[in-house]
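Here you get one chain, nothing else, as structure tokens; it is the form predicted on its own.
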Amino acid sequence: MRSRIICKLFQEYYSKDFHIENAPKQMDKREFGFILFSEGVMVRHKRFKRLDELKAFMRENVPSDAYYSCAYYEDPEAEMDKKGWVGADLIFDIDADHIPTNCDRVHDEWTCISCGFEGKGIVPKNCPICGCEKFDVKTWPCEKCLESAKAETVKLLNFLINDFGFLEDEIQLFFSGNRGYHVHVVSEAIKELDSSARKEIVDYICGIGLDVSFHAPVVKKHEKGVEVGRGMRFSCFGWPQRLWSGAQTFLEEANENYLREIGLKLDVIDTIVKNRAALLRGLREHGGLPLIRGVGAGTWKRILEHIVNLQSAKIDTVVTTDTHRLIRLPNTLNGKTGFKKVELPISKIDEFDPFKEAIAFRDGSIKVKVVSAPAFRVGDETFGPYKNGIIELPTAAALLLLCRERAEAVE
């Protein structure tokens, strides 16, 4: 049961603050869900031909969340096989979740259900005291995970307007409200792919697939001796530009703890680091990544498998091949942080502060009882860290606690 205060401010917000500006695109051809504070379920199957009987809805039955397809139906009020798929948007979640980060094991918690035993970080398969195999987790959206989300989310959108070729106004960028950032492309291009085609682009975002070897120096034993050539050339597009740019950056940082973080030998590290401006040179006058004793064709794979990795977007590949999803309202409330799925320019990605303009309650405050908390920010204002202990908050701050479970209202 979520708190009543929740539901309260929630039911203010849709009542008074609630905005959209433009609805969604062929709006009476979308699915609409929702999960309800009265019911704690989803109830979905719903059509809306206007924005106002959407806004009426959510003023009369306050949604926890609220939710979208990114598929148009011929009926969306009827059941999955009966609503008559016409096309759908592409989307894509970057979430914080799918990202590794080092502050996980700062502010996210998990208990096991069976024995009580609590860790920080990363959720262990087992419990180690008794076995169990489920945990109730808690992660936080910090700061650190939300700048690693749109480092992610700025590499997708040069893959969607570089290497696909779709322009600005074909994509919506949205903060989602928790811990990253939704993309959605409305296109004619893309409306009638089915699932196996939006995983084909998938594979080719995250790299999957990618052979590398082609660009790896090639070592050739014949019987006059051994023929030593430089891989394919770096071309200026696509995934080789990338492997190129990324080669450069690669040499131009690693240091021997870098390089021995990613399996390579002591007297490769050795040779590597010696022979740093000779490698990059090379790689920059000949396009082509070089070959020298100590620094074989195996070990060059093992790079740029390691720069593959650096250079995808790190996405939710089953959102993205859904051609049913659905995907969060935009403006309005997450449950889990009570901030605001909010839409901001390709442009100003770099500037977009989510712990200021996700904000939807500005005023007031709320006596809470913190169970814990890690140190964090909303607004201009830091807060925390907080271990069992009682104290006013503004509203958005002690909202994010209660919708994370951290605290409870002290009514």
Contents of the next structure:
Amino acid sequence: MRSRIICKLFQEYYSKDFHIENAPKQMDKREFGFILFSEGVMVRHKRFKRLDELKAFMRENVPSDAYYSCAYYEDPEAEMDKKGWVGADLIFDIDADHIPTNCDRVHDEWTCISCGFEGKGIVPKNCPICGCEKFDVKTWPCEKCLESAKAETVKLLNFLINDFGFLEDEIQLFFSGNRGYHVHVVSEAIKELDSSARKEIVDYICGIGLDVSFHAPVVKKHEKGVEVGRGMRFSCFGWPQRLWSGAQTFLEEANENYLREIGLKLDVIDTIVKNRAALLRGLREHGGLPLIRGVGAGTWKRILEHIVNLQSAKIDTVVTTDTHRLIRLPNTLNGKTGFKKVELPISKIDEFDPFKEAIAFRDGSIKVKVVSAPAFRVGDETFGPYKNGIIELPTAAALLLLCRERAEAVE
Amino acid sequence: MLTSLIKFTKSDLARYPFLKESAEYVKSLDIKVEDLQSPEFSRVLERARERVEEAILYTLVSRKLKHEEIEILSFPVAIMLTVATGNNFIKERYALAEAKQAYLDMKVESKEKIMAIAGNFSWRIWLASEAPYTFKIHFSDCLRNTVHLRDKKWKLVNRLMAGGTVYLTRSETARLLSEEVRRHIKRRLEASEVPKLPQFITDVAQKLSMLTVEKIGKSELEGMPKTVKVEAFPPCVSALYEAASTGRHISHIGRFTLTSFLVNIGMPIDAIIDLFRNSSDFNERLTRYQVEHIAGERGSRTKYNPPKCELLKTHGVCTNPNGVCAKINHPLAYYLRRGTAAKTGQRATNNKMLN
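Alongside the form predicted on its own that was just displayed, please also present the structure of the form predicted together with its partner chain.
To see the whole picture, the full complex is given below, headed by that same chain.
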């Protein structure tokens, strides 16, 4: 049962501060869905013809989370198979959950459901005490995680603008209000693409199924076997360009440990390290892959395959391929944090500060009893870490702890 | 440059009878179905019959450009004959055969004509100046026609793409256009409601159906093995099956894959529900609802197919692919291959599994 105070704050927000300047395009063709505090289940198949109807609903029902469909339907209120799908926006979800970082040990907690054993960091497959496989997991929207999500988002935007040719005004960029970013592409060009076509877009962005021999002048299949294309160059756009520039960064940074991690043999590593400058020069000046004794086509192939992984963007594959997906409604509150889902201009992504711009409650304070919380920042203030204590916090900071069930309100 | 202003000649219309201009030409002649019986049009009907026959026998429809008029007119009549057979195999085969011939012709067409044909299907196409490419087309026009092609060179991720356009060589463009042609003809074959056709038409259609049975025989009609053969499961389904049997956690898409696979190979619903019984959060009512939904016994009444290999790869369900996997693109195809190839005498194990 969610705390009463969360519900009260959300109610306050939706009766005073909730504004959507840009309603979803063709909102009367969309399905809306809500999770209500009172019922705890999803109420969906809703339709709103106008913005004021939606606002009135939000005010009266106060959902903990609000969603709308990426899809356009003839009849959004009908059962799923009778809605009459006419198209969908192309949406992307980049969530810190999908990106490995080294800070999860600090802020993520798990508890075994059967024996109550607790731990931190990545959730184990089996409980070390009782072997059970079900855990109660508490993650945290941390700065480091969000920075890595932002880096992935930047890569995604690069794909969408440079490779797919979407115009900046066809792309909407949002902070989800929790642990990631959402990107919505609203364009006639992709509206009618089915799930399998969207899957190809996903594979392109994730580098899934990429065969480097199509992009790099490395392995030209030849009658005699495999040959390196001498004098051949990388194309200066698309994946070839990514592999080329990625190879330069890789060579500049790679040390012996790193090279060993990607599975290269010791003598090859030695040759690469010794000839680093010559290899880099070959890459830059000739635009192809330089060959020296000891670093052949096989080695380059392995390096490029590793670069694919670095250059791809870690998006949630299921979200983008689902042509009926419900996605969080902009400017509504995220029930897991009390932050807003907010739009940001693409050009401002570098300086965007999610812990500042997504704050919904800027006044007042709340006294809470904290169970445990890592150090965190809201606005310009840093808080914690806390363990079992009563403390008075600014509303937004207290709400974050309440929503994440790390604290209870002190009446 | 988006579309070319080139005008199709009558010979073009005969070579590419699926073009809008060909259809308009036929319409302008205002011929009725009954007219086909008259001696004047007997050669049109005969050529139409021949088109479908060639498709069934050789999966290729020749072009007889000496008589352009007959060639143009016989195409819509061949469509009508194919619809009249009511046979899905013939429909698929006819669309494919026309497309294959179109590919051979387009491969050697001028750039301008290729662009004009592409424009006919509303493709956004431009000339490319980067060798070895001749054209670039909008990625959505590309995707519509590549998603069903298996060669990895057609995967978008293996293509050169910039500014929303995909670079193609001349023959690749012809290949994708022929795929567009195949889909276009298939749509026409499926969209047409079967009208009340005169006897002389249905007679021809019936003969074509007979020919198909003779030519194709039973090999194409073989179905699933009669009993459930666990040893014929593809590696991905085996892993999911194993996980379900031991109550380990399976992702949403994994559950869907396993259930829809088992439903499609004919495993009884109760046996599938039992399989999930070991899961720690097992809820019989909910599991039954979901399994029955996938089996098409509830809700939309659609029986769901398991996802294709491609999709399973994207979502990380594909595990330990083996030699057979390299030859198929759908888990059911794997089962079909292994299931029919497997020796008999497995009945005992199967029964044990189902009990």
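Positions refer to the first chain, counted from 1. C-alpha atoms forming the largest set that superposes within 1.5 Å between two forms make up the rigid core. This structure is a prediction, so every number in the text was calculated from the model and none was measured.
- Once both forms are fitted on their core, a CA shift of 2 Å or more is seen for Pro290 between the two forms.
- Asn331 is not among the residues whose C-alpha shifts by 2 Å or more between the two forms once the rigid core is aligned; its shift stays under 2 Å.
- Annotation: Cα of Thr139 displaced by less than 2 Å between the two forms, core superposition.
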